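We begin with a single chain expressed as structure tokens, specifically the form predicted alone.
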Amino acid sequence: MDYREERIIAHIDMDAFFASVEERANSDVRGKPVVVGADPKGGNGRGVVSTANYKARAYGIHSAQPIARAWRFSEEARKKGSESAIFLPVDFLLYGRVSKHLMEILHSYSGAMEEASIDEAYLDISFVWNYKKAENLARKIKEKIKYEEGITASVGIGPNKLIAKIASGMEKPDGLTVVLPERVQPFLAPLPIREIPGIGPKTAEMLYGKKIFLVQDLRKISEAELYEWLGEWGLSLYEKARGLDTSPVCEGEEIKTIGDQETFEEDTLSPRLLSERLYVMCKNVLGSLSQGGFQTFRTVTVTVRFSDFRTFTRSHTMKNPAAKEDVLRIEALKLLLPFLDKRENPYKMRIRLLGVRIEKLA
């Protein structure tokens, strides 16, 4: 049967990214849980989890997840007879020169592509006229791609970007998921609600109070409602329960953002001590930066969190773009330095973490 219609997209999403990149590099730890994230210091370390490959996940290590916690599931694993975990740390420029790559090879398949991340981005494939022959197009873009880089992608294929991101994530790793535009709604019905972009912790605990616990229990809520308990997300989220999307693929888009970040080993509030390490993820960035194939950046955002876990993020846009690191470094001090003293820390609480980073990429 041809199924006809105006909008064909495809999301591309690289499995455990990070730490696929690194099995591939390295043979020592190729076929062993992986986990790509900050130094455990034996159950002792303060960063936090980037990617866990999918051997790792068994033994419950997950993005984001603190790094202590990773590795005392990895010791719970191993003494039950398992294998310890492989910590490894973050190697930035090499997933870089991966992942632009991995978009060249993407961007060979559709002139209309846009760079989510930088292991994921959304085609528009609608040239190609039927769902079939789209199916057909992602096994070759999946092939391609493992044959290339030695790593597996999982593709989603839907009538619009939102049902296509979700649809990749259906079957991880090296998974294919087609959603028809007469599937659509059967398909979300018994999806989570936390299944739906931009749905987070907080939302969601929100919503779970008020029984909404499946994407089927939302469509239950009217648009006044949502916007009574969300505002303007609120009006979105009754659009994306019901499969809604028109925003489109945009050619040629690129990283949207590059940046690091550093969880200290003890909190601290010294001016040379900060003002040491923000120069260092300066100095990451811009090499960052070179490598994404950008030249100049226009808006600098840090990221400081206190030990009390409360985070704060200030941010400065140019007028015109920089490209120096020079000019990246004080433009990051003087976002930095009212967190020292009383005009953003008056109770001059420690630093847990300090994080830089710069958009607006040309």
Ligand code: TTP
Contents of the next structure:
Amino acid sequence: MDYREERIIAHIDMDAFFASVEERANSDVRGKPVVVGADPKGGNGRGVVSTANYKARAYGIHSAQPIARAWRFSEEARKKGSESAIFLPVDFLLYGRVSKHLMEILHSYSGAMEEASIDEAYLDISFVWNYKKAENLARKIKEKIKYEEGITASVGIGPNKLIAKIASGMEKPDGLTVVLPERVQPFLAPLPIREIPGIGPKTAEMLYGKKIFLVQDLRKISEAELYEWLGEWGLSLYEKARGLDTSPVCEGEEIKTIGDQETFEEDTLSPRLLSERLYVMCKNVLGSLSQGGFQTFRTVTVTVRFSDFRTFTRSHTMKNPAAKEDVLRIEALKLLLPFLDKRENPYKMRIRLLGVRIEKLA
Ligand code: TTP
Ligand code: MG
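Return the form predicted in complex with this ligand of this protein as a structure block, the form predicted alone having already been given.
To see the whole picture, the full complex is given below, headed by that same chain.
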């Protein structure tokens, strides 16, 4: 057996993170349906929902949804006699402070910790030796987080990061899911392919077109075929479908992408305005790059959302790492320009949101 298969990995993900922190910090909103995000402006707001707690999710509200739609769901609920949701602005400083403390708590349980986002981390807990002990440790971690920060987390445990990550999402909120190595195949088989991290709407759409809906369907496809359809990513998918993942839990890989985005007050197709805003975002992104302790990036991604909410992302990965703002500006502009003319925008649809992201940081 490969020594790597003997690892025991935990993935910890806070439940409704921003909203849980708000509930904890503010007794007025505790126990109520809470939505954190842009200002709903009485149903005319233009931004999106960052997150909603589970009570607000019962109304149909979720992350990345237009805030105006969330407002309508809340109004519908109110008319049916339920409480209307409480809308709060995003308080990044507060969540950042809580996140830092949470990561310190997690780090105290294992030297091998990888921060995966503001509210999730992987811990290599192979030192406990067996899954029973791993489960006990996970309970302790959950209790500690509850005691220290007053919020709940969901934990997944498995033989690698891939399985741990999928497992942590299985019994949210306040969940604890253990997938023994011998249970990996039956655990994965019935899951929808979208549960596999990395399968986004584009890959999913392509696979649905080939009547592949569940992981067990995906497993019937040969490596050669997946490579033909998806290139390198297809090979990686072949392994994921079998629950294989040898990537280590690495310290210091905490920030993988840095981005900024803006929803405009009014939809626009003005090249001048769009390029100006793009440049400001490039500046912000590069500022965060150095703050995060990185110097270079290789991938630039631009996101465009049109007024009808159709959303597109276009990426370019450079051969060599870059560090300069003008490189970022030019790459981002090259990705944006097709959306301003016939190439990607034949009907001259106006743009509602623009975003820039950099990846492959070093
Ligand atoms: P998630 O862990 O994806 O979501 P969550 O913690 O709110 O809910 P759960 O894990 O229980 O499903 O994201 C963590 C935080 O990141 C979330 O609280 C708010 C922020 N976020 C956004 O701002 N926009 C988004 O689209 C998403 C998905 C998250
Ligand atoms: Mg979460």
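A quick note: this is a predicted structure, and the numbers were derived from the prediction, not measured. Positions refer to the first chain, counted from 1. Definition used throughout: the rigid core is the maximal C-alpha set that superposes within 1.5 Å between two forms.
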Has the Cα of residue 283 moved 2 Å or more between the two forms, judged after a core fit?
yes
Core fit, then residue 34 C-alpha moves 2 Å or more between the two forms
no
